[in-house]
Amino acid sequence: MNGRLRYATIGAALVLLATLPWWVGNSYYINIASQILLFAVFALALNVLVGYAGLVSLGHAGLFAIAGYTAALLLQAGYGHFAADTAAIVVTLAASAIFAVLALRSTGIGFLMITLALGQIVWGIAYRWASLTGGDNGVNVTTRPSPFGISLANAPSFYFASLVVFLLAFATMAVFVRSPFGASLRGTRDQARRMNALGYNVWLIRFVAIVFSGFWTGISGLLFIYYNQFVSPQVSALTASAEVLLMVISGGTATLLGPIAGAIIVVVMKNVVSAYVERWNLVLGLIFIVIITFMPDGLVPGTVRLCRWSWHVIRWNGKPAPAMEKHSPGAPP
């Protein structure tokens, strides 16, 4: 009953999904979804090594900047939109093998201090390097592709393809997870000594992990700078690293649909909210804290633990009284 429950949940949501631009109709509330959508790419990113290999990450609005950056750069020097895409990728790969060989020096505090402090040297440059990346203002991306002859041009076009790299990111989550890598890095967060005494190279498998999350950080850097036609320095700042991090762990980490839930709430008090409400970082922070409070592994796993739990009760409830037994007199109850 559970997997019929959860395939009718994925058909339900998958349909849902598809015909988005057609319920919505508004260009404006499209975009916005496109957003949340190269968001929870980022933040699917970002939770492999939170999550499952419990490493916390404060630097990779840097990856995520480099990958805009590179295309961005190539794009303006006259290359075409494929060259320019693969080439960020490579870099942002190359980009991802540093950080990891520089973070995995250390881990716990000192992973989070170096990956910072390498977040903040990308910013660093983007921002006083003003001959090659324009400084506060930034690059212009003038076009989007055009894959298999289809334009991106409309919010509808830009909405499908976002769809498709976030299904395409979330399928390659739930392999990757799931598979024999996926159980050793997991093993490495809980018991790194014991990994290693088993014969487990530690380092190695925390290595692929960062470089496989710098993979999809890259990715969702390209959604980003053809949804914005534009990148700056603010993308690598380390608001913006906090920002992607308060998105895991509010939603919940380990979990393949924290994430994309905690894409969500940031993306629409930014976008939405705050349209009506002049203090939304308030109200934002308030979000944070009841979540944090009553559901400190997040809000998909508390959720999903309230809802085990009101289903306990409702079946409780529901059942009859126990019917009383007769007993012979004398004799044992």
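The structure displayed is predicted, hence computed values, not measured ones. Residue numbers count along the first chain shown, from 1. What changes on going to the form predicted together with the partner chain:
Each of P156 and C307 is a member of a different rigid part in the two-part motion between these two forms.
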Second form
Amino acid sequence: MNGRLRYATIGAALVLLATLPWWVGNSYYINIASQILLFAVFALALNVLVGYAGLVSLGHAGLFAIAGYTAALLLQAGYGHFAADTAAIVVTLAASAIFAVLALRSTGIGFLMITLALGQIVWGIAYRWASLTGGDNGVNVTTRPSPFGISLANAPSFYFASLVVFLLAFATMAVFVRSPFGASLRGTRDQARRMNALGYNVWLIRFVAIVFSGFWTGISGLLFIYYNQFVSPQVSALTASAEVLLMVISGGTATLLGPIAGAIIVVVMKNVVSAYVERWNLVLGLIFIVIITFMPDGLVPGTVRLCRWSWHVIRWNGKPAPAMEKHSPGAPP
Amino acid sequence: MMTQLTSAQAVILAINSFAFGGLLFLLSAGFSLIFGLMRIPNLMHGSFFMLGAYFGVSLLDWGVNFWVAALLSGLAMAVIGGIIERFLLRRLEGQVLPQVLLTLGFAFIIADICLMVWTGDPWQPTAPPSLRGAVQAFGLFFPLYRLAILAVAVAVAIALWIMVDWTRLGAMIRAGVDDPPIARVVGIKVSQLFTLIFCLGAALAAFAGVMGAPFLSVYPGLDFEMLPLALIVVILGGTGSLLGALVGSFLLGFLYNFGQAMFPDLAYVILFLPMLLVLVLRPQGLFGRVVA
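Form predicted on its own done; form predicted together with the partner chain now:
Okay, now the whole complex, with that chain kicking things off.
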């Protein structure tokens, strides 16, 4: 029964996603849906590290920007889409490998700090090396590719392209996480020493995870530059890394749906907030603090807990179950 | 793209490098103590620097004496840092990810508040009147204010060294860091000590911000420009090592100034090269201890 319900939910979600342009209609909202999908790919990629490997990277916007800039600069130089995109992915994989070798000199805080510094290097190149990257002016991407002769110029067609990439990413992640390799990655997160003693090469497992994460980060970077048809140093800034980290954390780490929920929350909020106030960074910071203080395990697990808790409240005729009381999400800790 | 330098230019650059290195030391000494000793990844350290600098700018605007402004700004930041540490960070002890998010959240909030209050235009207060000139020696002019920054940084370095290595407080800090449970057993109030270190680090960063304002000017984005520099200094020098922070700061000061003069496009990137080298060859940092 549970399995059937699950397939029904997945089927319904797929139908909803596949028909989205028809029931949404307005191309502004279709574009937001494309944004959500591309950032969901990015968040899923980062979640491999944050959630499953226990390695928090604050430099992923750097990898995202490397893919975007490589493709944009090659397109500007007159190369075709296929050549530019392939080169961008190869460069991003190489950069991920370099990031991995350097950052894996350490774990925990050290890993985070090194990735932050590496991300800043990319930002420094994008922003200051103006003769190469155009500095603050960024690089324009004049055309979108037409895979199999299908033009991606309008909003619905780009949405479908993003949807295909997103579904591919999601399927790969689902397989990756459930595979023996995914299990060993979780092992290195929880018990690195024991994994080592059992004969696993902890360093190599982490290295592969970082490169895998870098690959999907690069793909989402490519989607991003085709979506915006523009790339600027902004995409490599620490704020960008923090935003995607917020997607992972707010949705709940080490879940497949968490980063997607996080991407929806952050993208929608960013669009809504930006429409009314200029203070997106302030809101972003406040969300971080509120989440850390009240829902430290993320919104999806937090909401699940909230539902369970309310269920208990209902069952106990309005009296909260004693054991659950201290988990009350609204209560000041 | 490389630019050749005359020897007079090189001397001026060297002085700027020492001054900038001094500023970096004031900034990163606190960062090194907080990161190295308390294991807190304080991503708002650059924000302390920037907010402190803005406080100083406003105080100077109201006609407060430069040094008083620097001290007041440091004091204000110590209070703010203390409150954040005591009431929010303390509850997340030992949890790296929440600490990162919390400090990052505050960094964004501080950046946006600064943008609201002090606008996006850069502020550059003047140096105190007594330090505005230059001294002449060996046929060259040495800007007095830059020398003063260096002198202050060296004085702070000596004071910190005496505090950590030669006083009872320092002994308690070292004990609290090496083995918190045992330190608690022998009656050291580790948690209060850590708050004290955090306040001290915040105050030093704000003080450095005010000292640096006439030299670097204060503008939005200064926070996330300074934070990676503090980070590099600590990775270079080794976490928790004051000597490492001092050497790392001056090394970075030289790289920054000479890099900017000789390879303007790549100056910012050059700063990270020694960090990469150290990571590959000596991950514990130049003066770091290997932690078992």
